[in-house]
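Given as structure tokens, the chain that follows is alone and in the form predicted on its own.
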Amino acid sequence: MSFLNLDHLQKSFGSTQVVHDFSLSVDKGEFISFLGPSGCGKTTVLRMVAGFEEPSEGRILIDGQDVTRLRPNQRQIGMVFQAYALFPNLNVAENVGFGLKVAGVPRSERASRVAEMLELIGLPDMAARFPWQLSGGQQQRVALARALAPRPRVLLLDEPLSALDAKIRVSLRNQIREIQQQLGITTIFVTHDQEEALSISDRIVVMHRGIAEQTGTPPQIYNQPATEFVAGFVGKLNLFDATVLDRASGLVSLAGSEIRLNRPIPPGRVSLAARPEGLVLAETGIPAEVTGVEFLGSVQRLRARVGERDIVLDRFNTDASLPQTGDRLHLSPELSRWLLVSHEQ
């Protein structure tokens, strides 16, 4: 039985709906993120669970109990924010232990609890420090602390790393995951940030005005899109019109060349998409003219024209050799490199 269940949630504020008929369900020790752009309810969603704001309808059980209608504190959920929140008057191991203090656990325990927790997120020599005295880094890794101390049953993280400066967000995410895996803990993470989605989540939960768009692994949201939101906003994408010649064999031409697809062609508007790098350059197929060209060290980037789309091709620096603006070269057809979008009706 999965240990978080979400259980057709809606909310509505006045009018507006902004989560429509959400469900998911999520294992005991799964980590989960929320990807989607501003305003897609994915905050909205987490911050039910939290029990900030209640749902216009539908239920959420964790470990089997439904705490709905329970307040924030009734519940054994720890929250890290987007702003760290930490109390500025109160020093590293007051502010890790507040929580506990609150609960009343005993001074003894609870000095042994905030040295477990300064010893997890790497900060054991500063306890004595005040919040001004810490980086943006060590202030998150703080609150992250303060979350986990009571030990909560779910751990709940709305965009905590998008106010620091890359290299340090990529250092703390792993750091989180790392923590997370140690912990066993069942984890829901918001974000924006598709790479940060893609890199330490078990699933990912793709949303999209207020619904879920689609929900799998990192590898099944990356190359599998379900929708052509998923497949735009997931990763660089190359659409391509094609037209379709038989959908029951799901065989389509693009650009002269036929494509027969490994599945039927679903009834609705299609299009035939590739990632820039799952386009490969061959002696014969489908025709393009360079119109750029970029060298990025690892990576040639090259940018094309097909028919009448402008796309972006990559491949590795494998030779100095670089083809030129205005070069006719030909991309091809083969099968495992095309996926199918659904167009949105």
Contents of the next structure:
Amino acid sequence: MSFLNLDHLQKSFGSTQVVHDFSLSVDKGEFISFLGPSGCGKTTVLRMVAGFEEPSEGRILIDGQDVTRLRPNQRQIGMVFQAYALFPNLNVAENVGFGLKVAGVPRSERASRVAEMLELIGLPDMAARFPWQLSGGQQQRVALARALAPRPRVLLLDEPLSALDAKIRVSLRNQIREIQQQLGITTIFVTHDQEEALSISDRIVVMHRGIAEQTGTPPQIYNQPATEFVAGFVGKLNLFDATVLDRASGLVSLAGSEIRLNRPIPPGRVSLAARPEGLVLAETGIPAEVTGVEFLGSVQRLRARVGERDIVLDRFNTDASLPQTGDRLHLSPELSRWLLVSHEQ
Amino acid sequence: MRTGWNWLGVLPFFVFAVLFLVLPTMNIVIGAFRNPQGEFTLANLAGLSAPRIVDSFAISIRISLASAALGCLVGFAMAAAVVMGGVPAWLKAPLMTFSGVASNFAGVPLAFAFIATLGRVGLVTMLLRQWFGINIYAMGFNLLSFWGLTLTYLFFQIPLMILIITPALEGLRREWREAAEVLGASTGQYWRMVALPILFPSLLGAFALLFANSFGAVATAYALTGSSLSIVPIMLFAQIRGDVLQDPHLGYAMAFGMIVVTGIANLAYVIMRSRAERWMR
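Same protein, different form: I have the form predicted on its own, so give me the form predicted in complex with its partner chain.
Zooming out: every chain and molecule, the one shown earlier first.
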């Protein structure tokens, strides 16, 4: 049985429904990311798990216990907020020990747990400092230690990296993942950054307009996007105007070239698509005209026009000379990574 | 040169402060140590030890402490109810507007308003007696007394507290409460361990301001009680304007004493605030 169950959650604010029939089962120790644009409902779901918002419908179960109507202080949950939310009047040790103090843990036990947590986040010498004396990254690490100190059953991370600069963001996300794996704590991570979600999650829930568009592992989400929204939101995507020749065998025609997808084409409106790094130049095939070239160090990015569509093609930087704007090239139709994305109804 | 021109902008303030604050204060301090002939003396200060003057300082300090404490308590509760309580949000704007007006409503109009409502034949006094059979004067209430004056002062003290503390309450971040709550803290623990320590410097500042506001108030007290309640400003007023008691240099000494009391209050405030703010940059 799953450790955390979100069972048909719905949430409305007045007449506006922001979460529609959201269900998810999370295993113990799993790291799940809620990924989506602003206003998609991901933070609302997280706040319902924390107990700050009450679901209009549905249930939340942690380790078999129905916590839907419990107050946040009765749920044994740890949470890290976007803006750190450290208590400014308490020093680092007092912040980390706060949850233990309100739980009545004796002073000596509290002190050893605080020291253990500060060691875990790599700030053992910062115990006496106040929040304003720390950098953003250090503050967020202290916030993580504070959330973990009382040994919560579930850890909630509400865009914890978005207030940090790019370099710190990468190192801290790796540290968060290491600590999560070390402690084996069930974690929900809310982010609008696809790279963050792809890099540290066991599974990702891509959310859009209050519903879970797709739930899957990072490779599933990236390589097999279920909807046009997922395909467009996670990574760059080129869409092509193709004509279906045979749905059953997956045969389509694109700019005069026949493409065999070797899988049936699902009913309804679908588009043929490919990631920029999935496209390959060839001697013959789909004609394209180069409209721009960007040299990005390890990658060369070509902008091209195929029929009426503008596309992007990425290829590793090799010794081969860069194509020039106006060059006429061909794209290989023999790709293993053609995608079929369903259009929203 | 740019700096020179910038200073010009604040020149009127400094001129004003020197003319109407620094010079009069110096005049008071110097006057407190001079006799009518302009010679140095400590007799004026010695006069402060007279029992009636000691009593006036005592009663002034007690009224100021009581009205500041009650003003802080009630004003804080009202501001908290509006900012974070269940009171409808639309109530905030009218309350703040009313507080702005009421905090400046003092002197003769305020005294008259209280006499007309809570005086012996005031509207509220009579309504309470006729409708509910409650005779507040028979129960010991007297508008021209310590608690009467304190109650009257609260009319401007509470709104002043609301005006001062509302921005501080709005500065409490929602995430602090939520972080405390999710860490297992009760509402009481959050207030005791997080919110009140954060607000403590603001509360101290508000208390000091309310104390000074009450300590220096004269028009309301004089209009309400005449000379029946001998608080310091009324005694001082009598030394300057009084027909019988006139002694301007004792008045200077009393004013000097008021400066000292206010100075001590402010010093205590500064020390406590610096301790309370040790976590700030």
